[in-house]
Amino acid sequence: MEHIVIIGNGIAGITAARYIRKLSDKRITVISAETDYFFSRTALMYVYMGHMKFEHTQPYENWFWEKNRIELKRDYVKHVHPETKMLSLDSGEQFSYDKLVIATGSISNKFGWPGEDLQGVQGLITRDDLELLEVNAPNNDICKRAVLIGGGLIGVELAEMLHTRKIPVTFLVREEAFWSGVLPKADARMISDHIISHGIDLQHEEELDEIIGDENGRVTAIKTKKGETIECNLVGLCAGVKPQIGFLASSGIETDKGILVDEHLQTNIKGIYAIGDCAQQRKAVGERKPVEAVWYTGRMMGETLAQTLCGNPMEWSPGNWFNSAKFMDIEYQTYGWVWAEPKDGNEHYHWQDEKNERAITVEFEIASRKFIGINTFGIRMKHEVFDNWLNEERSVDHVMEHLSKSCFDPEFYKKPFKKINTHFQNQKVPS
């Protein structure tokens, strides 16, 4: 019986395991040192905030794995030996495989800052990070102030988490508005204003220079590039993530930023594959980045690879880009492409309500008026509708006229679509 070993029990690895089992009777082993069972990583913030317990983040009962003949092994893989199809585990065991799937996810970026390894300096990716946060910032008596570095989605989550425990937060972002390397300026400024309205000390165009510690090796302050010293007991590293691939250094598996894979998610070594955050496409798909640290991308890769491993070769085809997040109280969705600055030949249309709580930004081609993408804030949209519009290459005029059909907000939700369409028609939109 063919033995498939999966390194990593995140969404990519576990999805692959589940779908391989649906499609075959192959032996499946999942190896992970993080936890006994798969959990929803995106729910970690709600555990810290007291909305749920950790066991509530586990979508499957503990008996699920044995019933479905998915073997779970709690260990850490130190080395991969492709020539013998063996794994060296931290426990000292040598473990064999027939085919190998690497789904080790991401780790927090570090950029060589002085003091970045002090106690009280951490990211927020793993369960260990959550437990460490309970030590470093259990309350505002022990953690008098936290400083967060980097304006991404993990950063805004961590800011909200700490804010619920009344821990003062200083947030350093190098852009002129929050996430303005991704969001158009109007969107980014609205999110900045919203974060500041919650009492977060959001400092734009500021960067970390040094983390200062005491004689016991614990953080006491940071120094910014502009020379300001800020006393703190916690430094949150939120300046993005990178693939967790250090253990592959002498394996012969080709890596760049991530593990290089072809259109079937296979590495340069036959029978070894990589999926999820740690995978890097040799040839990027459309406008997508070669490495995508996105939850649904990992899930889709797991499903795709399961087909290939079970005799139905399938190329990686993620479809139209989409994503969603939450900035404190403002829900965000994006479909298609809305660049921070419109691409050559494109234009942005922006609408924002008077309370600065809801907004949309649409990108479209000027000459053809083809709809390229949309950002929505505080307005819930239906994935299927936008996916169809993008596939059908609808015009921006069609999308704006029928925008209300894409909304799935509650029945008594006050819908802004008449206002948006009137505003759109009154704008001197290039044609």
Contents of the next structure:
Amino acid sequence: MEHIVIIGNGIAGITAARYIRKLSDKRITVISAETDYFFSRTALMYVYMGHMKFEHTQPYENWFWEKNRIELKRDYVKHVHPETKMLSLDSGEQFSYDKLVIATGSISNKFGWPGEDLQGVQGLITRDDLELLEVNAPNNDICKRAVLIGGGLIGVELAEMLHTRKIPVTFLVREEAFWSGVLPKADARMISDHIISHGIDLQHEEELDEIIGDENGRVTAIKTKKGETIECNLVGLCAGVKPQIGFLASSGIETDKGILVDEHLQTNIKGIYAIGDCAQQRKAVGERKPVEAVWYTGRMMGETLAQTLCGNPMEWSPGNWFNSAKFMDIEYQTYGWVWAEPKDGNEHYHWQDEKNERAITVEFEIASRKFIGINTFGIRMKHEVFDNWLNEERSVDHVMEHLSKSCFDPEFYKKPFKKINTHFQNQKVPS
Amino acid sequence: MSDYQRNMSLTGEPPKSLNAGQKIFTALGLFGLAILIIANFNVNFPDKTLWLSIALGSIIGGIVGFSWATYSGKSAGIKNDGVMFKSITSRGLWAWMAILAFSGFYVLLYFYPQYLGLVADGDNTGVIALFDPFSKFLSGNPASQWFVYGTLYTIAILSFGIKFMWKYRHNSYELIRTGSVMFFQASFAFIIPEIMSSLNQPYYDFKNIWPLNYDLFAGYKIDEFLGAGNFGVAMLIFGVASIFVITPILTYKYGKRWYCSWVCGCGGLAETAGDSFRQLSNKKQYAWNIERWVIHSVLVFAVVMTTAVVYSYLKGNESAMSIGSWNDFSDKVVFIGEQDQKPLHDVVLAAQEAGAAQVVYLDRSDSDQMVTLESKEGITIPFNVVKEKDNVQGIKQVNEQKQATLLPVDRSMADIKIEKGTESVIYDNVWLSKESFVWGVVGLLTLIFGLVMIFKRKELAKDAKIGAVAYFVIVVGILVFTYLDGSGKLFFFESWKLNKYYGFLIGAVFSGVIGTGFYPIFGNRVWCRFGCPMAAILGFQQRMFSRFRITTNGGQCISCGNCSTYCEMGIDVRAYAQKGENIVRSSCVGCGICSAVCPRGVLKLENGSMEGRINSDSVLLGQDPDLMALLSGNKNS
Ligand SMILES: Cc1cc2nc3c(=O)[nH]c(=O)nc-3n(C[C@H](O)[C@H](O)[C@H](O)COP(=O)(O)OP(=O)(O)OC[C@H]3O[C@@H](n4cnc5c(N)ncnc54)[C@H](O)[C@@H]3O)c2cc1C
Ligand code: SF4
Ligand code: SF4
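Cool, the form predicted alone is there; where's the form predicted in complex with its partner chain?
To see the whole picture, the full complex is given below, headed by that same chain.
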């Protein structure tokens, strides 16, 4: 019986394991260092905020794995030896495999900032990070102020988290508005305002210069590029993530930023695959980035690879891009592509309500009026409807006219679609 | 120990700690409660109306003020901050103390109302006496423990309802739904029945539907309805129509939520006062298994019990000939009608054995011939014969349990004086015979069972099928046995005893002491999930014939688990959402909280077409279509 070994029990590795089990009788072992059981990394914030206990983040009950004959092993893989098909584990054990799936996820980006290894400087990716945060910032007595570096999705989550414990937060972002490398200006500004309205000290166009510690090696302050010194007890590093591939050095597996894979998610070595955050496409698919550190991509890669491993070779060919997040109280969803600046030949249409809680931005081709993508804020919209519209290459006019069809807000919510439509029609008329 | 101390502290750290406003209003609420407790130790308050107003006002003010202090400074949105840290909401020491207090109150309420100051004949004392003026104002009668309970219950739903609305002020579904439960509690459950009883109509909460209202068809209740003339009969018909006509239609259109989280009083309390405890429901698969067996067993118990109660009522009422030890006549006045089969002497003797205080023969004929006992041998209770036409007013008063005087036919005898509050039973002919009733019930059950097995077999899991067949055989077996046995007993229990056991075990212990008293340990819907027979029926309708479902939004789920954590019914919502499956579960009460707490907008409560409602072979959107087809194929295999 073929033995498939998966390194990493995140969404990518676990989805692959589940589907391999559905499709076959192969022996499956998942080796992972962080936790005994699969948990939802995206839910870490809720544990710190007290919305959930850690156990609530585990999507399957503990009996699930044995029942489905998925063997779990808590260990760290130090080396991969493709020639002998062996893994060296931290425990000293040598573990053999027939096929290997690497799904080791990400670690925090660090940019060699002075002081970045001081105590009280941390990211938020792993369960250990969460526990560390309980040590570094259990309350506003021990942590009198926190400074967050980098305006991404994890940064805003960390800001919200600390805010629930009434820890003052200074949030440094390089851009002129929150996440404006990804979000169009109007969207980004609305989110900036929203974050500030919660009492978070959001500072735009400001960067970290250096982290200052005391004689015990604990952070006491930071200095910004503009020269300001901010006293703090916690520095949250949220300037993005990068694939966790350190243990592959000298294994012969080709890496760049991440583990390089072909369209079948296979590395340069036959029988070794990489999926999830740690994988890097040799040839990017469509407009997608070669490394995609999102939950959905990990899951879909797991589904695809399971087919390949079970005798049904499948290319990695994800459908239309979609994503979602939540900025404090504002939910965000996106379908298709909306770029920070419209691509050449494209244009943005933006609508925002008076209270600055709901907004949409639509990107479309000017000449053909083809709908390219939508960002929605504070309005839930249907994935399926947009997926169809994108597949059918609908025009922006069609999409705007039928926008209410995509509504996924709860019953009795006041629907903004009439307003949006009128606004859209009025804008269209050349002035 | 140190753990407890940390949990106990009210100061603590945010988000666990209480802010100044919360502390002040907690104190205010506790002050109101303290007045009630002091009153119960028979401290005589000079001005009851004033002190009751102060007490209730402080409780309401405390709760509403607490909500203000909690939410007014926060932006609208999901703020479950610290729920898992706070002692009261995460099974800490406060939670255990709270269940002692709550369930202790329920024990007094159900079993020892005298310790709340209930005095059967005479003026109330204790806390009940404090409520006397208010009760007299509403209905003209002195308060009872149920009046005290009803008042506090209504106050809880209204004030915690305001808290809930504040918390979910961004969510129109929650606002409207909560407005609805508050309205139904205040009017249908509280004010209207009180007004009706002040108008001498039977006490009836229209929204309290059988089998939740398990006493609706108890003999005394039916007598009460029938005794109240056309209006009473209309109420009885409404009671029957509620469960057999109105309920299935509404559940088909909207799911069981129309009742469980829009109308019902138990649901009302769970959704308002119980909202802070919803995360405590058990989500494990074993809990689901237990749930299905327990709740359906309670339903079977309720059906069998009610059938037996009605059966013996009919049986008794057919003719007095069937009076026997299975009747509960203790201290009642028993009226009997014309006898043709059994000697009158034997009937009176049987009534005496069943504990009757006296027997009155109601002569409806116009003839002048006197009805007499064959012999008085062994008869120790009074026996009298009265003409109906001479005593129309008197009989009416007896029915209303008022003081009454009846004129005996034999004018040489003294007038028959019946004390106020004496219960009576009238053995009369009713149009429905016990045979047609039992066969009707058996027929109805067979019809439902048959239809489900023919049309919905594929939707039932294997254990559900086994359960259904087993229960069907048991219920029909018991009914046929009861019928053939003829003793009116059901497995050696008289039906009224069965009713009493049900009232004790299910009505009091399960729904009250455990169902509500244990909110801080088991969560706010234990009763609704494990015990309520009404929920079982509605759930069955919802699972089989309803347009309601919770749809999931393509591939957007991040498996975070907020939905499952905050589902008060212990449904593992995430298990469906992360597969892209609709949630069609009999237990879902449609509270909408899973949808509210989902940070990615994945869940939506909807009424749609029955077609494709259950899509267990769906896959998550986002892949290229070929793979999606393959994946859904894998799921089916
Ligand atoms: C705070 C936070 C919030 C997020 N929110 C969102 C969101 O809202 N939406 C979204 O789409 N994405 C979100 N993401 C990103 C998303 O969580 C990741 O893309 C996803 O978890 C990646 O899954 P994975 O299976 O590739 O890797 P991981 O989940 O990182 O799992 C990899 C596992 O492998 C283990 N491992 C690594 N190396 C070894 C080794 N050598 N030996 C043994 N074990 C090893 C690691 O310890 C880890 O447990 C968030 C991420 C974070 C950190
Ligand atoms: S599934 Fe959702 S709507 Fe249904 S009971 Fe649970 S939380 Fe409420
Ligand atoms: S449905 Fe929403 S709340 Fe539930 S697990 Fe998925 S993302 Fe989380």
